[in-house]
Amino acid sequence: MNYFNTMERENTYRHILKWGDKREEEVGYHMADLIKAKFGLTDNDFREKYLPGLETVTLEKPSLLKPRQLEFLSDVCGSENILTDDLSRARYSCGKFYGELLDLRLKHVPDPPDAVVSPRSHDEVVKIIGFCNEEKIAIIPAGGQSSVTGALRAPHGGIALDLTKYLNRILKINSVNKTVTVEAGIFGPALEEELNRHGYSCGHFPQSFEYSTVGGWISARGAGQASTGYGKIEDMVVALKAVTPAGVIETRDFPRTAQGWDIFRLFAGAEGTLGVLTEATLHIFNHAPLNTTSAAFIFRSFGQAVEAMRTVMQSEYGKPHLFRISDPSETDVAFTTSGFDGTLADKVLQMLGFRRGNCCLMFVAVEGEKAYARFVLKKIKKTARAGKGMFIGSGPVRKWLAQRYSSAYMRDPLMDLGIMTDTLETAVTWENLMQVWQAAHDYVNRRPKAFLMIHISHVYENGANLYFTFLSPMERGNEQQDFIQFHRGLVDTIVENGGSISHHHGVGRALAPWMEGHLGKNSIDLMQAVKRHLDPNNIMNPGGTLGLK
């Protein structure tokens, strides 16, 4: 059955809200059956899209930039790089946060910029920010627009500064220092492809990899699937160049210094509130995919899998790069949607005590020098066996890697069915991890026809992340408020039980209300003081990003 495989015009709300290359994904047989069982849907629910957003984009808010302001921007960047039409402004008004996608389906664009500006060089960015600071015009830096935190909205209007059209080059690959210097608007695939040609890898592969940029990775303090081995993006940054209203900040590529604060770290996680990143120098890693070793394990419970994972991380024999556990709910969905139900392998596992609804999958991959990769994987296998895990081959890891980017496309057809689907993530210490995991499930289970899947995908000596994916039928006619209340309650539950408000998605505006309570007033005051110095007129991504005023 081919559900929802249609095309539409590019000037529609739907075209803006869709992910990636804008293709329409199908809901496969097994997934459709699961959705019907979980949410009580029928074949009739699959025949028409709910809130499809097929209307032509029109904005209620006109551009408020004055003719002389537009003339200045045109003189700097060229008139062809200044866009003020409704469609362009709508495209740059949002990222991929659920609330924003729902707005688009409801034909609502609440916070569009007044113009989209594409500077051609670092020097043009300097001129634009200097002018906007004098004129008190808001600036929202824009990369791949994959933010899921509401960080790209323009509640004060102003300009969306598109860094991807021109500021997308690799400036230098330094084989002696093993670094790469790039412009901030370069997309992940372009960077990785060129590095591979030289025998290197960037080591950073978030699910948004195909449609996100280095500047965005740094601004949100992102993490890729191999972060357990390579670190998060802030661990990879060596130096950067940023343009602020107070002037240019440029740090140097020393390996380490003791010269006061690490200034560049102010911009890692700043989400455009301090200035615009134009260049970054990153660590790079040897590209040796044939050396990679991998293994999948199955455990009888989430607690057993977590304890084995903790033991691996604290044993000091080496770290895997990919390290992932799917909890029982996510494991069950993976088995069901892959057609595993009722197979001989399924029956054998259950006979061995790996019961559906309790058992968990663990995926491991180790990269690097060949002997090292084999040694670490051998140690992990021994630890997993001691923790009552069973090795089930490397095939499941390869299958997961093959779909790691395409799974993001499933959100659109789920929303077409009227299903609320969004994600949250947290960082939590080992001692609090099981408590946060259980509390989140308890909270979601109190909502009728709600379903929660949780996995761990970024792991440290003292703890890990928990990544939450929730699904539930929308309350039709009250979609936004229903989501806001449910989302708020889940965040409260995570924080109250010992989790952070974010691990790698960033904060944006969606999580800003929790910032002061989570960090403390003194920390927020410190952040506000830095912003006042670098951005005295509050033009950089204003309107509550990070909880700043």
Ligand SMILES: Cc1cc2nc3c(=O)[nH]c(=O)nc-3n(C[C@H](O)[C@H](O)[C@H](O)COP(=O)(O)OP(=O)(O)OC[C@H]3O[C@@H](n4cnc5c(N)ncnc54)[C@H](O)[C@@H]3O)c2cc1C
Given for the second form:
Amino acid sequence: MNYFNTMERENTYRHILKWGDKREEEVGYHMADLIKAKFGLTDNDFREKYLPGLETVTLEKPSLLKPRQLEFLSDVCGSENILTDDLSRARYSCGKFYGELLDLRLKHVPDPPDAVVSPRSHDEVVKIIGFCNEEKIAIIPAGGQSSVTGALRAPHGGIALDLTKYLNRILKINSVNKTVTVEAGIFGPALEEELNRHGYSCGHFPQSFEYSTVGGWISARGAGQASTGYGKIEDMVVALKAVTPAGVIETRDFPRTAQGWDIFRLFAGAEGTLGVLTEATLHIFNHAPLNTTSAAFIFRSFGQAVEAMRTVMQSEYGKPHLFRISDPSETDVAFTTSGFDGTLADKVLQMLGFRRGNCCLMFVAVEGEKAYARFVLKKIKKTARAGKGMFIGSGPVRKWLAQRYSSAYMRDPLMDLGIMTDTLETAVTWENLMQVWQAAHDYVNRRPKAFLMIHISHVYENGANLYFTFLSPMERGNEQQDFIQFHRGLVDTIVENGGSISHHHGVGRALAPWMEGHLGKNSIDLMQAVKRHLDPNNIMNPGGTLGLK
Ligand SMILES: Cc1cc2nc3c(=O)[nH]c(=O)nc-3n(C[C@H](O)[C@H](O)[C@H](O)COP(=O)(O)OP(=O)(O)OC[C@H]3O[C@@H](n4cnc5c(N)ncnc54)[C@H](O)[C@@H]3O)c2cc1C
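Right, the form predicted on its own is done, so what does the form predicted in complex with the ligand look like?
Shown next: the complete complex, the earlier chain at its head.
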């Protein structure tokens, strides 16, 4: 079957579920062997795609907006910016959460919005929110739709408010304050390219960078791959402009204040439940890629690597920007899929006691002023050596950086093979890290043929994140229920052993059931009270996001 041709048909479920530029990825040779070995697949399984989603999208739920409501929206935004066809509504009914992708493959679109509306300006957003508030029409703000938590579903119907079509400009690069002010719907590459032309960088590079927006970064409270040096997105926000049903909130760009609470922080992680971000001012950083120094190390055990990482973060000699450890199972896959198995280097490492199944890779990159970057890397090398790590050059890091966004494209071909593949992530203190890591492996190992890889990629003085990628054959015919149960058990395991619900993906609807138990009733009541004040008619992303009613 020629999938390339079918991809030209834009009206299929597959077209919606594919990641990114819709190219059809193939499972590489080494990866295919690994998958066959781990999941007991044969060449036959590679011939046909499982639940490919090639059917034409049709929705059962009709759009419920009344003609006069559509007329008002058309008057505000222009009729060409109001879409009510099945395909558009399906496209805006979800993000990239595994459960949503599975729904699409099963030809199921449970929560479509009634219309997709693309406002052309902040003022149009104000008019739309005012009208929807009076009419009690739900609004789901949509950026790049890369959410992996079910945050974009529209269980109450209403409108998906697309911020990317028009609200995507850079408004000001302020070289004196070293900030950039943008409209919230700008995508990562457009922002970074323009900043680079001025000698700056945004410093925020999530794996979804190519297809996510500043508004989404802030709303889901994300973290980029260089967050250890540059911080999470909430550390970069200086000011923002938000339209809420209670009115516009615009914060100012002071470096720090003592004027009560920082109001802008309410919107970092609000996931569209309080209002629509239309503008944001962010810190920017010098763009000096030639200064970047990097190093890869190998350790004999995960525990040793973690101890070295902790020492680096607590030594106060400066921090790397990129700091990662792949645990033994992720390291093993990295070696195998890069064709390293059986090479001379592989044999030498094994002889030196870096045993497969125990050894771990650590990647470091330091950015900034040249002498600073060199100094910090030198210190890190010393710490790693003292922690029994071995320096293995900078090539592996440079290779990783060159293809830093590409593994995101692997999920679709894995699902084509009938393999459940999803990710979870958590924040942990150093004290709890090993316990959460071990408990997660124990949990996944109890499922036959399931496989878990874990890495650390965002690191702090008092702890780090753990990022879990799990793979397992789907239970055919019961794919969705099986996933929900397995996913729930893993979240329970993480939380019971001392991890947070999320470090950077956000909560959405997928993780909402854990919110009250995890934060406590008083905290949820406080969040609910803020929501009630800003959104008294509960029109902003209603239906359970963040565990809010
Ligand atoms: C392959 C892949 C890799 C990923 N890697 C990372 C990663 O490395 N780091 C990371 O942090 N995340 C990652 N994510 C998750 C996701 O990309 C982030 O949450 C991202 O910040 C979402 O941005 P977006 O523009 O796609 O927002 P969307 O998915 O469109 O929206 C996310 C949430 O924000 C709300 N929202 C969006 N725009 C606005 C706005 N202007 N005003 C108010 N609310 C708004 C939405 O209503 C929704 O609740 C990854 C996702 C995928 C699919």
